[in-house]
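Only one chain comes next, encoded as structure tokens, the form predicted on its own.
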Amino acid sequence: MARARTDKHFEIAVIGGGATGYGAALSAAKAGFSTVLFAPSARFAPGRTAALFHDSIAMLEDFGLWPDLAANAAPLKSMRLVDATARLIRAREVTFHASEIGLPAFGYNIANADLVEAFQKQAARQARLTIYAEPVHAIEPRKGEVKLAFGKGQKTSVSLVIGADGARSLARRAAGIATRDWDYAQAALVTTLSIEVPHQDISTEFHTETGPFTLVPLAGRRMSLVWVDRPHITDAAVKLAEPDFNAEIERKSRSVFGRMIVDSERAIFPLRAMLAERFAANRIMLVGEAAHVFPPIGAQGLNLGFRDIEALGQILPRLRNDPGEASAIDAYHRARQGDIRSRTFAVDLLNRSLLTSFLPAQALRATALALAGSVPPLRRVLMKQGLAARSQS
């Protein structure tokens, strides 16, 4: 995938080889800028999938990726929330349907590896995009440019760096952007399963006292699992013999999908959160987990990263003279601030509401879900807010 090496000047450099990195690079090239993407090869665990909402799918269509992804993407036509706690005050079961807000599906669940492969194919077709498989070692913002060192002693300079290099972002550190970090006493176990009873395109989230247990449709009779729990529970679960693990998954899902068989490796990820104090500074813009990290709850993570890319697509075409100028940096920060901070707050609040033993908070949560299940206008507002469906509002 890497192209011939060169030390020439590019207008924009994108650092990071995940979906947000490729998306940012395509957005920059599409805006007419000579772009270099530094995308070291990455391995994606078989159990990792992305539930992408309506606006994210629209972006994939704009990039020309959807034809390569549609066949193996599972529609998410309904979302079911089940209070699986044993608490005194429990919420009633609520199911939301995409048809209520005029959509055929809330979105689609796609394997991460398939998503990145589709991005790679499209990126390889772009005349304005040069791709290096080598990592960047140093980033030095200067007056009017940013110097980059990569590979084995190679250097280049750009007008703007887009950091899509994850939670430990080198680009963010080079920009001098501080972060606020916090940990949850939770971990997420992820894998995929084959099931006996068809899922009917319904994503099901069981809320427990220690976190959500979520089953998301995949193509055919398969589902992806995100099991959030205390670390000692997920550590024990990942070590279970396969028959015992299958039985535990079926028990926790109340046999809604009949017999369940794990069909990919199991992986565990500690739950942490991070929020950058700014989303752009010193000729560097941040996208995806370089800017924001939070738990895999509500399928917000990658969808939020794709909205970062959408903002780039709106700002970059207006900056033909200098994409890294101060006004561009400030415009991107302002464009992303409200969305990112509000989503981070909402996901954090939702997760903490599941964990709290404070009775009034449990009562408030149960009441909110009851209203969401019984008041149609409120249901529609919540669904649109959950999708960040500006075009649908």
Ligand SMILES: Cc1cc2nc3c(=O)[nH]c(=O)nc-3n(C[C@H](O)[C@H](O)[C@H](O)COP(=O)(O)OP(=O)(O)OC[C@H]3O[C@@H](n4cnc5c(N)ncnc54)[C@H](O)[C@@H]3O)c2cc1C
Contents of the next structure:
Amino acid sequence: MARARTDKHFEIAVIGGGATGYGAALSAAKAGFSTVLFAPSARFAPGRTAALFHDSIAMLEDFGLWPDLAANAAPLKSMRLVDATARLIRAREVTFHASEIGLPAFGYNIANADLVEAFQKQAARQARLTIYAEPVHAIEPRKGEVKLAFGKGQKTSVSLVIGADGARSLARRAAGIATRDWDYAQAALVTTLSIEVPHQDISTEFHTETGPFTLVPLAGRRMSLVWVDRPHITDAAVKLAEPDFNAEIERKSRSVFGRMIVDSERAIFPLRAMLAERFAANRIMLVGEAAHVFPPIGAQGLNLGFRDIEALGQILPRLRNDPGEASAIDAYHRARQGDIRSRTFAVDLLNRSLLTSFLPAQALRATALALAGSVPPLRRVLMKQGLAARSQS
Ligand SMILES: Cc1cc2nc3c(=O)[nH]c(=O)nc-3n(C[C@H](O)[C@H](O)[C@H](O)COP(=O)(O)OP(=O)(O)OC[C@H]3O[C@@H](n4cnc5c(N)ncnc54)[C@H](O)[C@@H]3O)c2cc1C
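If the structure you just shared is the form predicted on its own, then what does the corresponding form predicted together with the ligand look like?
What follows is the entire complex, opening with the chain shown before.
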């Protein structure tokens, strides 16, 4: 890892060492810009995995990460939605198969820790990329440059900052970008499980009145659990003795996978939603959760973040001199606003349709799922929409 020097000038600074930070840094360096990435080391709960769809996997292949990830990545060949509410109007169970849209799998489930480790290996090979493990403390956009203070009093200046610094983004605040924030009074309990009955590469979402209870395949007879529920319920579940917890998750998953045994720590993530009002301003572009946060329903968050990186990959190589110039900032904002806003709206609608006790909304949801289950062209449209698969449409 490089030693920090004071007052060194880079063309682009990327802030944040999560998956989108490394992706943005690789894109910037590959576009030919001298790039610095500020990536303090991050620890991921063992149960944190991301279901990444076809286009995200294609991007990981382009970055050369796939050989490191393939062995432990679990294919997601089918997706099953089960209405597990006790409501008057319930939807039929629906299963979507990737083969219906000509794909071997919708995508793969990958541990967040493996993903970031694979990115780190590639980043270390990039000559134009310097990595500092220190956090950035101050970001000051000025005329023609952005000043940064980091580590123990070091400084640098850049032409463009890419904020990949997560939901509480300092970069976003420095850019003067306001947000819309809301919450659903939900939390996610995350862990991994050993299962008795093979999962057959099927991801299963049990939709309950208080949030989805999702089991996603891992390699072998293991699955990751994302249990979204009211915070007092997840708080109680995390404290259950292991045998009681095992019995509770087997009950909630209707014994579809037989006996289940929790095999890693249980972690809780409070859920909230946030949408930035712009996605770039004042020589600062936002990617990933610095720009958009929503609950883990339908595995959309990081897939959307990777589409931010894809947009950088299209815009940055076209720029000749100043990557932070106003036209580049504007181009990035315009390129991302439709996708980010529509995806945030769709996830919000899906979550609210579960939480609502409003009968007509329940009826609409049940009808939509019934149609999705029985009308092949609609099924295909929905599957492609869920994947946001431009390459397949
Ligand atoms: C329970 C759960 C399950 C999920 N499952 C899925 C899924 O299946 N599929 C999917 O697509 N998405 C999923 N998501 C969403 C996905 O996890 C997020 O979209 C993704 O992790 C966001 O990555 P990021 O790089 O934008 O942000 P982060 O991972 O939050 O990274 C931000 C980084 O910036 C660093 N940072 C912050 N401030 C500074 C600073 N000042 N200087 C330097 N560094 C800084 C932080 O230390 C951190 O490492 C899930 C989310 C949750 C909560």
